[in-house]
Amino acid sequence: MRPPLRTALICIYIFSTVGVCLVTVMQNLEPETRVVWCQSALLADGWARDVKFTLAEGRIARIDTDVAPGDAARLGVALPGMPNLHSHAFQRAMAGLAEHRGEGSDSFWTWREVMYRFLERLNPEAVQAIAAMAQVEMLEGGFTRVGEFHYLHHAPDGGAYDDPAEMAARMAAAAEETGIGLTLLPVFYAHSGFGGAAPTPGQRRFIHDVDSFGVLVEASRRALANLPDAVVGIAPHSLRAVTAEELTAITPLAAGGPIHIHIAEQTQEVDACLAATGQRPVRWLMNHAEVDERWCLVHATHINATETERLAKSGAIAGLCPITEANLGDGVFPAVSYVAAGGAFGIGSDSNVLIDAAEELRILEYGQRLTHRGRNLLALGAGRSNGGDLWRAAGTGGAQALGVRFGLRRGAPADFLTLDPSHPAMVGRANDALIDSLVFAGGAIDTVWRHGRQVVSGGRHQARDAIQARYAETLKVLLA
């Protein structure tokens, strides 16, 4: 080959390669736009039929109603995705491992000892694998954002990782894999009981002082910086794990973001708080902190009438986790009186013993039915749909608790699920009757869309096979 021809071919190769690279870069930079059409959709202002959504840059750029599908992808019935306001992802791997009866009476406190022994085995890679599996199941179950109440910070011996946000970064990596929205809530945990009691050996992976917690929060923000629409808040673990002085010191670290706290989950905790402070937990918190719309009081199971009224009027969210609360034998939240007082609530999967948004709402309502011996107790009035009111209330409250907004509207995140109207539980239903069937009759979720991207098809996450295989290998090692 003559030199001029060889030189010309080399130049063509270089220019063509550069051109391909530039096109690839431009494609990656260009916002993806998709158009989908739904038979009907629950929009922020109510139900609509023949709805076309234009999705761009992860958001709903346009909504057209009463239109033909045209070339748009055709879907079933769209609902806004449900926020999961309270999760401990790593606990998914121990689901079912604490169901053997002990020598004495079993309770939350005996379950907690099993959990402490289990987490001693977890390294960062295992935590990421477990979190990804849990998030896959959350998305398949109708949750599109999770509030990770994240307290597993340190190495098994209690020593710090080189990166203080090592474990937070693992949560972010799992969310990047699965596509779920993430609100990370780094947990401040300093004591084993009221009065500043020293932590136990089983708690050594959780512990911070105020200064090191500030470092953790900032490092967590950096770890989530590149994750789409991620939110970082804080979580004082519980009144038994934080002193009054520490609570005051760490609250500003939320920087306007969400603040979550476990509270009044068990009667033993209420009794201990009374003995230590002379006040019940929710009353003490209301008297010592500016509890407002930023706050989520997780569980709040054992509250009296005065506390119910104060919590409802505060603007804070009651974070209810009915499946876990039933599994642990915690008790039943006074939801009927709380909702009647104007209280807002959301739902969470907590211990992740079973992950299903509709099941959380079903157990919530059924707990009230068993307590009050009535039906449709959380519907907001005569003629109202129980399932529809539950979905809207839990969605709105959960989104507030996670620092985002709920509902399908122009400019909102494109986070939604679709139902299969041909499912036996859905046939012949429309509008809120479809949600009633989803919650109470086992209707099926078909697709899930998160940040404008379809992540679930036919009820199955698109990355399930790979994530489940890694999870299985992880569990084989952990449970060997």
Second form
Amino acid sequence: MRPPLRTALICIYIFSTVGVCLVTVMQNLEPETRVVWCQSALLADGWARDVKFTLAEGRIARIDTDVAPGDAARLGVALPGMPNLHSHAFQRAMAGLAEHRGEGSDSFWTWREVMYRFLERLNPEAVQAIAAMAQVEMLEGGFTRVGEFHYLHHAPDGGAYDDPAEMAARMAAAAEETGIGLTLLPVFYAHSGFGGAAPTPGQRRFIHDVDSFGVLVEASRRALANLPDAVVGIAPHSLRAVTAEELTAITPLAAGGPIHIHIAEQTQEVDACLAATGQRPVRWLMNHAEVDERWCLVHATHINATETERLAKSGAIAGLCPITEANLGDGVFPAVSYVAAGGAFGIGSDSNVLIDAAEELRILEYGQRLTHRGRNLLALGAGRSNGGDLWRAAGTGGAQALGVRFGLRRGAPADFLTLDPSHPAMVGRANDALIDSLVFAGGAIDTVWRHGRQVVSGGRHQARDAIQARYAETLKVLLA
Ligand code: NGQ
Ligand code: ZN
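Same protein, the form predicted in complex with ligand NGQ this time rather than the form predicted alone?
The next block holds the full complex; its first chain is the one shown before.
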């Protein structure tokens, strides 16, 4: 090549590289605006057709209905994303590994032993790798925000990490990688049973006193400070793990954020609570704490009629995790009477043994059908869609439990998914009938948008390949 020509080519290369860099920098500085058009959408005030969403700075800046797509990206049917109000991300990596029969009779408590042995091997890098994988599956499964009930705080020997919020920072890092909305619920855990019993060795990575927990909550806030629209609440683990005095002492640390607790999952725990306090867990909690809209009672599975009424009237959310509750043999929450009493609920993937918003709703409804030998039990009245009512109720309740608001409206977070109405399970359906098919007939999610960004296309998360490869490497070591 002649020297002048080479010089010219080098110059062109340099200028175009600099140009591309400048454009990239400017794009990053510009608040990203996108316009997408959906055939139909479930908006906060009902179904609409031919809907154009203008997305800016993570929010829905504008909604136009009955408009032509123009040059906007064309999508199918939009639904607001589902909040996942209860997750222990690390448990995803042991999904399916506790499904073979042991020597005695297997139960929640023997599963918990397996889980404790599994978590002994987890370091911060592994926790981030597993959490990212679980969050990818959550987004693909229709969940756009997760409430991480986070209790794996310390090193394997029980000693604190240099940064007390090391593990919280890993949750934030995973959320940054996957784009999921994060509500972090740092867990206070101090005892192995009622009456302030000392924790067992298997619990040493969870333990705080009231003072060190205050430090953790503050450090967790800092760890999430740069994550868009993150929320921090608190979670007393259960009445087994927290005394009355500790509960009173830590509640103010929520500072207006959500307060979650595991409450009455196992009959053994109800019996132990009765023996220790003379009251059942939900009754005890409502007598000892101001249970209101800030609260989420996870696994209020075992409640009697009085507790059902009281919880329903309190404004708190019942956190239901139907897949895990079935998997662990917990029992069936009395959802029909609770909803009839005006109770609010949301859904969570909890142990993450299987991650799918529609399937949580399906198992929730099927538990009621099997119990009552009826159909369409959680639809709110005659002529109403079972799937549609479940999606709206769990969405509204789940969002409240995670400190945000549910629904597609102007100014709301741009957190939504779209369905492909030509999918065999969806074809020929419209509006709520599409949600019925999603929940009960295996309809599929096509795209997912979170904080205004498309994170899932064709049912697949954009970072799935890399996150799955790292997860596979992590598991190779963990399960060796
Ligand atoms: C948890 N999971 O914290 O991971 C619990 C098990 C316990 C559920 N409750 C441990 N599903 O409750 O003590
Ligand atoms: Zn849990």
